[in-house]
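Have a look below at one chain only, the form predicted alone, in structure tokens format.
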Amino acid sequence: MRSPLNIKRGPILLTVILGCLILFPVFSPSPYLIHIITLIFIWSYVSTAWSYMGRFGLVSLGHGAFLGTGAYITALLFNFFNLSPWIGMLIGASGAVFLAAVLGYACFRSGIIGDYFALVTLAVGELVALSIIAMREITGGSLGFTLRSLGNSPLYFQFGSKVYFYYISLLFLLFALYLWKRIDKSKMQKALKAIGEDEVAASSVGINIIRHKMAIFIISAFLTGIGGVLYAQYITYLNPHTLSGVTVSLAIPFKAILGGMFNIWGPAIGTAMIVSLEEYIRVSYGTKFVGVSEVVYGIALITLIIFLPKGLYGTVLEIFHKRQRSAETIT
């Protein structure tokens, strides 16, 4: 039985981990952390999305068709047409559900589940790339486009420092890992776990699985698309090498993964580790392991999967609570 000061701990600690992240820019020294800080932000924003259908078993290596997908459509409707980011944003994410929609409808009624569906998303999202990087007068093709600078004009998402970026992508992080704990008191929550574990049980029992399975899948994408946007419109600089196709759909399962993707935690911590380690890497060894990653990705993926199925921080935590439940009945 866990002690009331246990039970206590846990809120005070997120507290005031919190209350330190809203006053870091205050405090920091250094611009160029305050650009780190934020990137982990979106990033671990992006990998808790994928996450809510990742510790289903609905594992997706394409979630870059709807990153950049949402991406896409909210930059070009403010290049071309000068709609709002703020409102393109929300479009552009319908995008991503859309897209979502036509491919999870496709796959779980054809029974298309395991290895079979996260090899289809995948090629889905090297699609969608090859498409953006097709309509190259439109995208400006591999090369990317720049969004048109506005100054420091809120209304339409740019700033004149960075600041606000970060605390704009920390309330989007913080409402992405509430809108985790809103699922998992869901009716949802406990029907996805019983398809995850066994579809044929679970359909057995009345549990509607295409409805479940494509409520997650669009709720995922909806806010991938919208990290997309968070992205885009930070760098400033849109390619479908770093927004769609293989190698972001596998970075970020990667990083979820690699923290732990059935904690609410892991996402954030994988994100933390990946992100610093990359730029430690750009910074010490500048271009010399590009194209590397890819390689990387794949191999790590396959290794945690089969190895630390609960990623770093998932694994750490178990054996942490056994070894605390072994103290307790000791005692």
Contents of the next structure:
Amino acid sequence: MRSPLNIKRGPILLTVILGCLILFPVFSPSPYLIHIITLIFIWSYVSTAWSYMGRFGLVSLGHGAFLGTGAYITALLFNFFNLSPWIGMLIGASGAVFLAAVLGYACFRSGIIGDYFALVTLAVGELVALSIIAMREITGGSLGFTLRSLGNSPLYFQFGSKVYFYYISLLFLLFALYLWKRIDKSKMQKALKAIGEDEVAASSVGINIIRHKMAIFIISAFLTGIGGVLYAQYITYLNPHTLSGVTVSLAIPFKAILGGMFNIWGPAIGTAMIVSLEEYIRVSYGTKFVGVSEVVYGIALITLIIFLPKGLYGTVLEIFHKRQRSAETIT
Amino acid sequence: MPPSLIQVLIMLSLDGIGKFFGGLAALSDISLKVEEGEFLGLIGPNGSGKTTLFNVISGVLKPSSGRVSFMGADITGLYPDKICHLGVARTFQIPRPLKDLTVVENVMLGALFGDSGRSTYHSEETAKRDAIKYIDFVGLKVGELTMPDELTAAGLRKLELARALATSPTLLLADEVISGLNQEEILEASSVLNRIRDEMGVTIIWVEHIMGALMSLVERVVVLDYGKIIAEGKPSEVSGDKRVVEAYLGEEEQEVY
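Now show me the form predicted in complex with its partner chain, since the one above was the form predicted alone.
Complete assembly follows, chain above in first position.
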């Protein structure tokens, strides 16, 4: 699907938006706004990585497993062995990749697809959360633990100002979007599209189903693992429920599905809407409605999947293109 | 050339293939040899196991017993993509186009992924060129942006053939490429099959449950009934075989009345 951002005005509009985002902190707005936008960047990055596979019908409801694995391995290596998270994140993300490889191979080899794949991943996400809680001695169990503070120490991924995190997470998000484009131009994208539609037909023309699914699952898990590190370094506190439980595992796909996982901008737009909405509810209603966002999530998710499977942004695009096409045929 | 030097190459060899679904034997003890360059017809009433046999050869199903050899190598239980890479292509009885891709892109998939390891690496451009070549070859008339759902039944069957050919096979498993077509389309599709064998040198096993067009084209016919081979031979011999008439034509007549 072509996005209006790709037609003529596309590059200009994109440059303007990017320019605004880069210049935004310069005008020293409130740290609160910087904080919210940083959160949007981090979760956009994660939900974009989720959509790498989600858009080909590989719906994972357990990405918290990779988020948590990446974040905990990295943070524990730092707290106990003083290993810089810049290096640790590669080890953490490799842990996420290992998990994805084992899980993926087991599922794809035995033909677990669709809803069944979603259910298996959901269980694995919770399994990782429970394992973290069980290893109370080192992980602090369900109370979580705090990163050792070094003050401003860029070599150890700790900064005195939130602005650094703003720019770093923006960079990561841009990388994830760039990788999306690269995947779109690759042979792998065609193979995955075919697999997503009809595995039997795809394999009959010589497409290796397991290899392609493994590849995209591993890429997605690697980026998600890094995303966990990003979030943990920013918040400086790790908790199994915010990093790998069912709630976060469901929140990631929800953001992507809301925006529309078939379009490169969909996950980011969905994330911006959700994070803003959550903040709005939190600020205006405080703790009166704790848990209400989960209820809203559930209802909205079901409604979306039934009525707008392409997500909000995806649906807007579709209407836009239909208008354009009918305008073209008239003129 | 003295006759002793003419070697007949056995391309595909099935030895005692059996396939059970629960307690039901869909195929039992199928043994069959197909020579290189042959045009073999495989017929049988509905439910006789023709498509199941294709699924076993192409790797979609693993046989419960027996061995499938292709060009002398055991390919039993290999994944379909592997078997495709070795040079076995198939069409589907119920066409399975990828609906979100254009017709050209569907065929391109075959060119891009079908022959990895056997011939040159395909770039998008060469794959597209090849795709258009095969689309022309099967006589499919489409534009660059035509989607599969704009095709007729005959068009979809041609798409199946073009996509299979794009994987540059040496053996083609053609599953009911003329069923549901009118007389004119049947003649056209049969002549395409004939040209695939003669001009491209592809060995063909053609499955059909209607006898008509098939019998006039193929050199040898194998008849399946209830998962067993009940007759085998030249079309003229087979159509006179008493067991075939009973199992097969008998049923056809019942269908008529």
